[in-house]
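The chain below stands alone and is given as C-alpha cells, in the form predicted alone.
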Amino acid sequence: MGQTIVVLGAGVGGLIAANSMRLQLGQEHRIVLIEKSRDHTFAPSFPWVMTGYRTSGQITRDIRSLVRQGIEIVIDEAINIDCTKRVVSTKQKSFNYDYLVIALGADLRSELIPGLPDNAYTFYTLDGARKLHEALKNFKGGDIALVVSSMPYKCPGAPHEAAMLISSFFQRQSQSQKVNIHLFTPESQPMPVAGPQLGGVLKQMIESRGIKYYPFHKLASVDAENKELRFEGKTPVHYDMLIAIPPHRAPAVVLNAGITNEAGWIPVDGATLKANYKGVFAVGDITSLSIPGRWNPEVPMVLPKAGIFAHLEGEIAASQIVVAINNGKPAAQFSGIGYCIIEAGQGVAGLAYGNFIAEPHPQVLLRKAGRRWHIGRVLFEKWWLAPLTTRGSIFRHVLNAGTKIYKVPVKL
C-alpha cells in the first residue's frame, strides 16, 4: 500500500528531499509538497542583488521547474501541525501524512529589537536586498553599522561576506575614503564553531578591507532619534546607515506544535534527522543539532544553519524514509562535513571546509582567498537555478569546471 509523505517548505532542504524521493519511490507513494510561495529564491546571492551584482529576476524560479514531476505542489500556508494524530493542515485543506519532513527554515523577527524594525536596512530578504542596493547607492558618506542583531543566525558567513561586498562596492564607486563600515557582533569572534585559528583568519581577512570589527557587542535597542546604537554593557555607538541581521525565530506553527526545545528549535537525532515523533524528520534551519566536539566545554554549540547543511539533511532525511517504507539496506547517515564560499569583494572569495561535527572539536580550514572559490559559487548557483530538465548537462559542466577549478572532483 502507498505511503503519503509530506514535505513542509521548498527551501534548499525541502526542494532537496521531495526530489530525492521521488526519485527513489514507486508512483504509488505520494509525496506532498507544500510551501506558500510559488517562487523560489536563492538567497545565497541575496548579496550579490545588495551590490548589483544580480537582479531579482535572475535568482528567482518558479517552484515548479525546479520539482520533479509527480510531486504534488500545494501552493498555501501550513497553519497546524499535529504529530500525534499525523495531520498537517493549511488554510484550506488538511493532510494526513505517514512521513512528514519539517522544513519550513527561519523567521527574521525583526520587532524583537526596540526600535529596529522602521530604522534598518537588511540583505537577508529579497526585497531588503534591493531596497539596500538603492541605499548603498546614494550614500554619501559616513559610518556603516552591520549588525547581527542576535543568535543564532542563518549563513554564518554573512555578516562577514556583507561587509567586504560593501566595501568593494564603494571602492568600485571611487568613495572608499567617505565611508566607514562597522561589523558588530555578539559572538566572541567570526564563525566561532569553526575554531579559533580559523576565526582569526577571517577576522584578519575582514579589517585588512578597512572593515573594523567589534565581538561581544549584543544588540539592545535602536535611538532613531539619536541615530544610536545601544548595546549591553556598552557604550552607544553612532551611525549613518544601519545594517542588519535580524533575529531569528522558528515559525509559529512549528512552536504551536509542541516539537521544539527550550530554545525554540526542532531537536533532531544527529544521524537521521528524525524529531521526536514518529515518522518526523526535520531538515535545514528550523532544527538544533547538538554538535558533540567543541572549543569550549562551557559554551554549548549547534551546527550552524546553512544552506549546505540543509541540502545534505536533505538527502539524509529523504533516505531514511526511502529505507523505512522499501525495508532496504541501512540507510545513509548525516557526516557533518560542509563547506561555505565567503564572497571578499572584487571577484574573489574563500572557502572554509570541514567536518563540523568531528570529535573532540570541528575540523574546519580556511582555504586562501581566490577567484576559483567565486567561480566555483558562480557555477553552483547556475546549476541550483537550472529547470531539473536542463540540470544534466549543466551538471557535468560543472563538474568539468570545479574539477579544473578545485584540482579534484567537486559533488553538488
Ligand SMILES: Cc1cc2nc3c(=O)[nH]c(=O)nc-3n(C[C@H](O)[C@H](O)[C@H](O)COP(=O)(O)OP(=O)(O)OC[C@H]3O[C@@H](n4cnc5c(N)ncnc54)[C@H](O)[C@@H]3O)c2cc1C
Second form
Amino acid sequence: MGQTIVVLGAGVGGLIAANSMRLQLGQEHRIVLIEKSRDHTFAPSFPWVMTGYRTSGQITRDIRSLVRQGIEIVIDEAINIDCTKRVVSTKQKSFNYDYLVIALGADLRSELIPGLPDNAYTFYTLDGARKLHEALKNFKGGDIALVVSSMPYKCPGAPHEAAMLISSFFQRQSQSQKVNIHLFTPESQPMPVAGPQLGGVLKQMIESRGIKYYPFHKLASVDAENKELRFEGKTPVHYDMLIAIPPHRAPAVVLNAGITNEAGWIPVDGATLKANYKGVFAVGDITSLSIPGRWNPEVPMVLPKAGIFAHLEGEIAASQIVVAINNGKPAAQFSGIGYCIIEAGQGVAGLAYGNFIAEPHPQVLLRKAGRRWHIGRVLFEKWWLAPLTTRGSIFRHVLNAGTKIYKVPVKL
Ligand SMILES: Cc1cc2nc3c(=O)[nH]c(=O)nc-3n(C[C@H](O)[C@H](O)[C@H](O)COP(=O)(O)OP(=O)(O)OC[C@H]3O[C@@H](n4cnc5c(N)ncnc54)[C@H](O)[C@@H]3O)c2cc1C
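Based on the form predicted alone presented above, generate the structure block for the form predicted in complex with this ligand.
Up next: the whole complex, starting with the chain shown before.
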C-alpha cells in the first residue's frame, strides 16, 4: 500500500532526504515537501557575499530546480505538528503522514539579547551578509568585534572563517592597518567539539592573521549609545563595528509541538535519526544529538549544527524510511564522520576532517591551509546549486574526485 512521507523544510537536510527517497521509492508512495520560502540559498557562501566574492543571485536558486520530479512541493509555512495524530498543518492545508522527516533548521533570534537587533551586522542571513559588505566597504577604521552571542550555533568554523576573510578583505585593499579584529565567544576554544589539538591549530591560524581571540565571553547586552559590549562577569568592551552570530532557537512550530528536549531541540537516535514518535525522524540543525562519552551537564557536547551533517543525516533518515517501507535489509547508520572547509582568505582554506563523535575523543584533524581546499569548496557550491538535471554528469565526477581527496588519511 502506498505510504505518505512528509518532509518539513527544503534546506540541506530536507532536500537530500526528499530527493534520496524519491530515487529509491516507487511512485505509489507519495512524498510531500513543505517549505515556506520559494528560494533556496546556500549559506556556506554567505561569508563570500560579505566580502563581495559572490552576489545574492549567484547563490540563490528556485527550490523547484533542486527537487526531483515526483515530489509534491508545497510552498507554505508549517504551523502545527501533531505526532500523536500523525498530521502536520500549514497555513492552507493539513497532511496526514505515515513517515515524517523534520528538517526545519534553526531560527535566528537577535531579540533575546538586549541591544543586539538594531546594532549588530550579521553574515548569518543573505540580506545581512549583503548589508555587511556595504558596511565593510565604508568602514573608516577601528575595532571590529565579531561576537558569537550564544551556543549552540550553526557551523562551528564560520566565526573563525569570517574573521579571517574580513582580515583578508582589508589586506587586499592595503587597509589592514586601520582595523583591529576581535573574536569573542562563550566557548573555551575554537571548535571545542573537534578537540583541543584542532582548536589549538585553528587558534594559531587566526592569531597569525592578527585577529585577537577571546574565549569564555558570554554576551549579556549591547550598549549602543556608548558602543560597548557587556559580557557576563567581564569589563565592558568598546567596539566601532559589531558583527554578531545571533542566538539560535528551534522554529516556533517545533517548540509548540512539545517534541523538544530541555535545551529546545529534537532529540534523536544518534545512529538512525529516529525521534521519540512513531514514524518521525529529524535531521540537521533542529536536532540535538548528544555525543556518547562526552556528555557533561555543565558543558553539553552535542554534534555541531552543520550542513555536512544535515546532508549525511538526510541520507540516513531516507534510507531508514525506504528500508522500513520495503521491509528491506538493515539501513545505513550515521557514523559521525564529516568535514568542514574553513576559508582563510587569499584564496586558501583549511580542512577539518574526521569522526566528530568518536569515543572517548573526537578524531578530527585540521589539514594545512591550501588552495585545493578552497577549490574544493567552490566546486561543492557549484555542484549543490546546479539544477538536478545536470548534476548527474560532470558534477558527479567532480564530487567523486573531491570525496576521494577528502578521504586521504589526515596528518597535521
Ligand atoms: C554563514 C554560514 C556559513 C555556513 N557554512 C557552513 C559550512 O561551511 N559547512 C557546513 O557544513 N555548514 C555550514 N553552515 C551551516 C549549514 O548551512 C546548516 O547547518 C544547514 O543549512 C542545516 O540544514 P537544515 O536542513 O537542518 O536547515 P536549513 O538548511 O536551514 O533548512 C531549514 C528549512 O526549513 C524552512 N522552514 C523553517 N521553518 C519553516 C516552517 N515553519 N514551515 C516551512 N518551512 C520552514 C526554512 O525556510 C529552510 O529552508 C553555515 C551556515 C551559515 C549561516
